[in-house]
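Below, in structure tokens: the form predicted alone, a single chain.
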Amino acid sequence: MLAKRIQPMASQAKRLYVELMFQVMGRALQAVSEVDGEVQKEAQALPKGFLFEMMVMPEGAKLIVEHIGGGRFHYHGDSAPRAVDVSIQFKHLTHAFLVLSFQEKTSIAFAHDRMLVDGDVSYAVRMTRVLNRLESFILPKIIAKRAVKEYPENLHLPEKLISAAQIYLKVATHFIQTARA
């Protein structure tokens, strides 16, 4: 009987965690595009107005960011102003939880057919590189190495700490501004 009550609570906790992580990641994508030249360079190859979505199927949590030009992203929350150009979709909440709790790399989840891409695959790969760069900044190295396909060898501690502090400050500021609105 207890197991029947715990299971929905665990599922609810996973759902809330994934929703929170998407909010943090969306804001962090906007922030990293404001502070990191390599992310800006990756993003500049995307067309202005490009909309990227990451979501849990079928109607679960999502994040949407737009390339607003100059290698910068704008976080739209979970609602797109128009049809998205690329969507990376987790097939199940558990799959999203594994990736967003850094138990499984995105590349491994994709290889195990736990997610799919709707849209131009080359843009999805570019966005995955941006996400990997973001995770390399904001996660401790030991966790980032578990989360990203390849940890950047040229990312040294001073740069990592300064960039992470800037990103976290911008994310916190965005959360505060959103709460006041």
Given for the second form:
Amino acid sequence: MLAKRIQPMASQAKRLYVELMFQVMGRALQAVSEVDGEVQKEAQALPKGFLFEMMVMPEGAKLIVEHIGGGRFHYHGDSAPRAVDVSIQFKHLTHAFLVLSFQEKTSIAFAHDRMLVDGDVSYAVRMTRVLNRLESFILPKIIAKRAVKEYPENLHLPEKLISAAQIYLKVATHFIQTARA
Amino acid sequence: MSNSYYEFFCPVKVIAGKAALEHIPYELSGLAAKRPMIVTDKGVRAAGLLDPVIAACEESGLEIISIYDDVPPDSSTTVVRDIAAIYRKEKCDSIIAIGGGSAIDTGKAVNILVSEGGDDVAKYTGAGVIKRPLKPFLVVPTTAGTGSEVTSIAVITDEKKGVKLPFTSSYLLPNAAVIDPRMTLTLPPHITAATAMDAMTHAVESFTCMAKNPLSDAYAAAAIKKVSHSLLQVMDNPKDSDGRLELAQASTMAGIAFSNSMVGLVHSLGHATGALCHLPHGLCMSLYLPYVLEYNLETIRGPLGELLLHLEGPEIYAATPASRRAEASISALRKLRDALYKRCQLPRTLKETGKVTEEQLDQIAEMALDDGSIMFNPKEVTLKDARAVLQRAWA
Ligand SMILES: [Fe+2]
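Let me have the form predicted in complex with its partner chain next, following on from the form predicted alone.
Full assembly next; the chain just shown is listed first.
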């Protein structure tokens, strides 16, 4: 509680940012799965009705998507209709912020024990690849390079996503600046 | 500011060396255990490896209450349930797992059931489900390779669903790992070679993959030095008990290293090949190691070059220009594989195994991409990349 009084703004900003990024990613996941063949190919191996969650421990922000078949994702916001199949859990808000503000690559965050996987690891691996693909979609190349291990060669941005990316970028850089200060 | 961060954890007491088995009664009494059950397999019993353990206990007045010696190579939830039932019926209070990866994993899973209760171990699958210490548990490895005595994971097959269930919790770690050279003295040559190459791969991948850290590096480097130094000596003189102990310790050290830093693509490919073509794990490791290092080369040039010191010793390390050391490390591993091929025909290519067809490579690549260890490979791997590595490993 003491820490809260000392740094109320920084922590609050991180919390808001993480919540916002989860929403952005959830919507983007759904959008990308409707247009991108690579994402669809990855997602098709998931069972229909498969529920994927990303969350911040202990009871923080959540992102829930469902594979509704045919490689398509549906974004459920932050509440799951039933028990999730795979959950990626950040141990602390700060770790989620590091990853979602692209200061720490997802793969590095796994290597650094920043998050846990609960559920079938092979599905988690698949979802990590989908998230990498997504990050390189919604972010301009320069930031995406920081977020994923390797920037995909065969990335052709659909028009509507490019414009979306620019909006997200503005939000993202703004938050990084204020939260770092 | 550096973003580097790591965790390192290994609370297992290591009891290693001459007459190590004779420490078992003392260790158990320190844990207030009086009625141990041995969990092992038929091979261990047939090799006479139980005799020194039982003798060591009886000489100290500790009676082994029950012995289950029928753990299959691929242990199942049914086996775990049966063993737990015997444990309860005989009122045992501790477990000694003696054997390779399967017996040790079975011991871990039985410990979950007899400590947490119930008949269905599947209920406890996943990460962090077990939240309190289990019954006293000792492990005596009889192969020098898997490192399971120091890992907090067990994999058990659910026969009904036909899936492999992973269990992870730091409470699965044994209270002590007992490493006695007598237990590996009779390993046949091809198993000695394959399991030592598994340990070598654990150490090399630990040292070059994404979660490497200063503590795991120290264990990995020391393990590589021991395997490089002792493996061929033991192959030429299987009764060399000092060499055997070196390999057994290397295996434990490599296990401590990789359980804190994870492994990479060699294991992803190896797990897939093991599942699809039924090849032993250590053999797959030895087979894929150089090809994967070549694939990762530009990402891992620094650490791989450092390993030359431990693979070949200070003279060769000093005589090799820094810019060539990474390649020289790969050559050293290839040289070791050739020497093993000469001594026990340990295959170096998929073709040499005689058990894989070229048509299976696509399927192996696809399955490897779903393996958890691929997340920690230093270089991103696409399906095409995995397929290309497999092609190079073909012949
Ligand atoms: Fe291994």
